[in-house]
Every structure is written in structure tokens, then in C-alpha cells.
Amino acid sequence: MAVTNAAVKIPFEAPAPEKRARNRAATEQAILDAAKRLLAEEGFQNFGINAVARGAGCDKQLIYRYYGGLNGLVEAIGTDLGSWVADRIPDDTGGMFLLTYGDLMERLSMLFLDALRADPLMRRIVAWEVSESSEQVRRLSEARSKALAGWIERMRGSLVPPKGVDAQAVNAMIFAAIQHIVLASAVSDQCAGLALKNSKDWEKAAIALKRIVRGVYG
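In the form predicted alone, what is the structure of this chain alone?
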């Protein structure tokens, strides 16, 4: 009886379109997550295609294929920051009755304070805004600012600031104060002599912030 050594050919079956779509979506998300993680941990100085590919566990060519390269990936992170605002600063009143523009800005200030404290990547981006002038940083900064402005427009309805108050300028100062105090606390657990080590310290800071908002907007 003759024995044959011919290899058995197994017909190739391409993955179903649904599976390919799922695999691509998972890979895109892995790349985006790796990019955000790398930025939060290392900053832009070590932010590159190879490093992101290693973090995502994928071939770097997939970054070019799905995002068009590093600039496209930064654009995607910027878009994701819009989702960050939606996730961290929800479009609801949180049980508050927003009867005045002051109510609105008090809620936004508290939400932004808590969100920034909880997110190391966003803190990095805020720090880059005042220390770097690269195109990448500008894109991320603009995406966040646009999302915050959109939240105010959606939530304020017919609410308007008091007559004679330049709300754009005042709100810029409020956001700047929040950003500075959060960044300072991350470095030294204090800001201008105000301890920021525990929940009681942060409660004191939040009360002071509310008083500033109310002092302007009532």
C-alpha cells in the first residue's frame, strides 16, 4: 500500500466583514489608548510612531493606515477630548436648579475642578499649553476649549451674565485659576500657601472658588 506525503490543502477563508470591522475598531482603540497613555506618562518629547506602536502592541504601519500618521493621531486625541468633556462634565444640572448664570458657572467650575484633578493626561495638556507652542499642543488646547464653550452654550439656555460683566474674560480667569491650582497641587501639594493634601483642603479650595464665582455673577 503506497503512502503519500502530499500536504493536505485547507481552503483559505477570509474573515467575515463584521469580524474585520471589529478587529479594526479594537486596534484603533488600542492605538488611541496607547497614545494617550504615552502622552500622560512621557509627554510630547517621547511621543512617536514607534513608541505608540509598542504601547499598542501593533505594527506601526497600522497607525499610518488608520490615522494617517502622527498628526492624524493627535487630531484623534483632540476629538477624544471632546468626549472627555461630555463624559466628565455631563449635560445635566446634577440636582441643582440653574436659575442664574452664576448657578451655571458654579456647577461648571466644580465639575472642571474635579475632572482635571482626576485626569493626568488633561493635566499634562494644560501644562503644555503654558510651556510649549507646538502645533500639536495648540490642536489639543483648542479641542478642549471648544468643548467647554459648547457645554456652556448648551446649558445656559436663556441665562445671561450680569450687565457690564465680560463673561468671556471672567470665565478665562476662573478656568486659569482652576488649572493653576490643580497643576501646583500635583507638584507640591499646595498652591500659594494653601495646603492641598486631602479632601478637607480641597473642600476649602472649592468653597473659595464658589465665592469668587458668586462675587462676580451673583
Contents of the next structure:
2 protein chains.
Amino acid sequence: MAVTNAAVKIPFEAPAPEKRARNRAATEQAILDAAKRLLAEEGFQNFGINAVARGAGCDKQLIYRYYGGLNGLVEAIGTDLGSWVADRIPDDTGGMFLLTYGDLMERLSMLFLDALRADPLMRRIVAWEVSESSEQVRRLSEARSKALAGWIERMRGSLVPPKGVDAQAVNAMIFAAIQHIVLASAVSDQCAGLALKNSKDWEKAAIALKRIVRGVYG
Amino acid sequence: MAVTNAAVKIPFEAPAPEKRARNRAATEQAILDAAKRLLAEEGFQNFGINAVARGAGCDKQLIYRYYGGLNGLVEAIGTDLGSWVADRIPDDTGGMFLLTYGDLMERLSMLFLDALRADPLMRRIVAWEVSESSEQVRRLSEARSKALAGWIERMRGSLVPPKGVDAQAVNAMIFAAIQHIVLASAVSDQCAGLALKNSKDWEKAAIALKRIVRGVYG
DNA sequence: CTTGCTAATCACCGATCGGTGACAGATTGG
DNA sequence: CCAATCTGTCACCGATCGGTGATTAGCAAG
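So the form predicted alone is up there; where is the form predicted in complex with another copy of the chain?
What follows is the whole complex; the chain from before opens it.
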């Protein structure tokens, strides 16, 4: 055949002279890291076997071997998510005394808002959750909400919501608002006409959020 | 006889004897309808030239010719969105007297919640908005928020928010909460631990929402 | 050194994607 | 009647996707 040998691909091999040694554990970690990085930076849209393998600098076959495919890999990300959450959201009260349930929810709202804003991976996962109904994302979703619920329970202590208020429903609304507003800001710097660019904008959003919390819980 | 003839492809030609006549306007409409249907039913993930052409029962070439590709088609959907919103969200007060800004926002919240729940296309678009930052979705987003803002302005009448409350920020939070909770319910029947399946669940959600509105606006 | 095990790579598959150029059939104007 | 125009169809392109079988390369025990 007319060999076109001159057309060989030189696939950008040079600048990574650090070849990983023959080491399964390290490769597994590299794959997992690449998956998280890719999901955080590019979103779930172009998240696939080929992309992860490229990002990890290894063959996709290894993803099948070590994780059983994308599903297993996503599951592994979910497993990671628990500690991930624990690492990124403070467990303490920030030196405040949370005397009432309103104090608590105000504090939780602010912590969650800041944590989500600072965590692209978590944002992408939330966006994924509301966009697709596959088994993959269902697992991720479960891991996330479990970690979150655990965190809230830990922070709650012995505080109880006021009588006559469906705290579960109200809190779901509050967390929903935070999630949506952070997601919207990440793609368009605004939400429902409210600018969400600089820290001044966010200060307004935070005040509004506190106002809502206090309006319900006093 | 060993009829190899049986192996011929019969490409499922029969059950659609209704061939569209040679008619550009009708074809354009069929494409637009197919696009909206596809987006509403399948989501933005598998929304593409090929899928739309399949759905419209015509060649994709026509989409390029009549709409200039997917971008133009999405833009056409955006243009449609104005009347779409106007058709689906009531403009009247439902026989209520909206005496205060709180009355208004409570009513708007309920209307928006119901409308979004009943409108899969709008849901998909919102999910798209928070998942991708392309020019396509930016156009859609603008059309949607414009239609929404117009609706709110129309409903507002002469009512003004109470002093000392950043109504824009608070309302953004409320609408964000509604959008996220509806999106979440559409894929997983729950949000942040709150079940959102039957009408009883939704009644609880609605009450919580009203509570929040009343907590802020009285 | 040879044998085996395993990490890792390579080559290929069919399917689908977005996109384009060429062509067929109907309609219309001269 | 012919030619131009418009609607619609078809075949094909390169790229990428998820997935798999065969193969190479490094390491340790015998």
C-alpha cells in the first residue's frame, strides 16, 4: 500500500518525561484524579472513557480493567465524595454560638454557599444531577446528599426547628435556591436578573438568603 | 425455493402514507416542532442535527438550508419562547385581590411553580442553562428570562416591595429555589431529602414556599 | 535463562456525529 | 418546450465515540 509514512502522527509526546513506573495503584489513582479533574473542569458533557484515558495518560483499556468501565469509575468518584465534602465544608461553628435553629440555618446556608462556589467538581455534579436520570448520576447524587445530610446532622447538635414549620421542606427550598444560584452564576454570572459577578453582588445574595432564613426561623 | 429474496430490506415504508407535499413552510414548521419535541422529551444531551432531522422526517440538509444549522434552529426556538411562556402562564390573578407585594409574590411563586412543572421544554432549557455556557444556550436563556421578566412586570401592577428588602435578590432566590426543586423532581422525585412525588408532597413544598415568601414580605 | 504473571499498549471494530457536494423531481417563467 | 429555480434526497467525508481481542514490556520466582 502507498504508505503515507510521512503522515505519521507525533502525538505531543515530549513534555511528560515522567513515565509512571509499572504500578497499578498509582495508575488507578491517576485515572481517578484525571476523572475528577476532567469532570470538574469540562463538565459531564464531554466526560467519557476516551477523555479520561487521555487525561490520565494511559490506555482506556485500563479503565475497564481497574474500574469496570465508566460506571465503576463514577462510583469510585462517589465513594470519594464523602471525604471530599468533609474536607471542604468546615465542621465547626466558626467561633459563633448557635443558640437558635435560625442561627444554625443561617450559618449552614453561608457555609454551603461558599463551599459550593469554591468547588467546581461539586457544581458539575449538581448540574449533572438535574440534567440526566441515569444510574451513574443517581449513585453520585445519593453519595452527595448523604454526605450533605450527615454534615447537617452533625452541625445540628440538639437544636430543633420551631413548631409549626416544616423544616425539611423549607430547608430543601433554601438549599435548592443556593444550588441553583451558584450553578447559574458559574455559567452566566447572573440568575433571574440578579448579577452574580463580583463579591459585592454575592454579598447582596448572601444578605437576601439570610433574610429568607430569618424570615422563616426568626 | 431458497429465496434469497426474503432478505431484501423493507425499510418500514408503509404506515406513513401521508407524504408531506413539496412545501417549504410546512417543512420548516415540522423541523421546528420536531426540535421542540425532541428537546422537551429527550433533553439537550442528545439534541443534534441528525436527531432533529430524524424526528422531523426529513433530511438534515434542509435544516442547514432553512435555519442555517443548529444554531439558527435554537434561535428560532428562542423566538418562539415568548409566546410559549405567554400561553402557559396565566396573566390574571385568578380572581384574587393582590393587595400587598407579599400577595403578589406568593401568587407568582405558585403560578411559576405549576407552570414549570407542567412544561417539560422549559425544564430542559433551564437544565441546559446551568449545564453549558455556549452561545446557543445563552440566546435561549436570554429569551426565557426576558419573557419571564415581562410576565412579572405585567403582573406586578403598581405594587411595590416593602422598604428595607432587596426584592430583586430575594426574588432571585425564590425563583432559583423553584427552578431547582422542579428540575430535581423531574429526574429523581426528590430534592435534598424532600420527596416530590405525589400531590401531597408538592402541597408541602408549596406551603414551605409560601412560608418563605410570607416570612420576607409579610 | 526460562517461565509465568501482570501492567500497559496497540490496533481495530461498528456506530454515530456534524457537515458538504452532487443529484433527482417538481414548479414556474419565458 | 426548454431552462431556471426550488424542494427534497442521497452518498459520502473525517472525526470521535464506546468497546474488545491480541500483543508487548517489565518483573519475580524457579
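Here, rigid core means the biggest group of C-alpha atoms that superpose within 1.5 Å across both forms. Computed from a prediction, not measured in an experiment: that's the story for all the values here. Residue numbers count along the first chain shown, from 1.
- Taking the list G164, G193, S188, S83 and the motion between the two forms, the hinge point where C-alphas stop fitting one rigid part best and start fitting the other is S83.
- Smaller rigid part rotated by 19 degrees relative to the larger one between the two forms (C-alpha superpositions, whole degrees).
- Taking the core as reference, the C-alpha deviation of A53 between the two forms is 4.3 Å.
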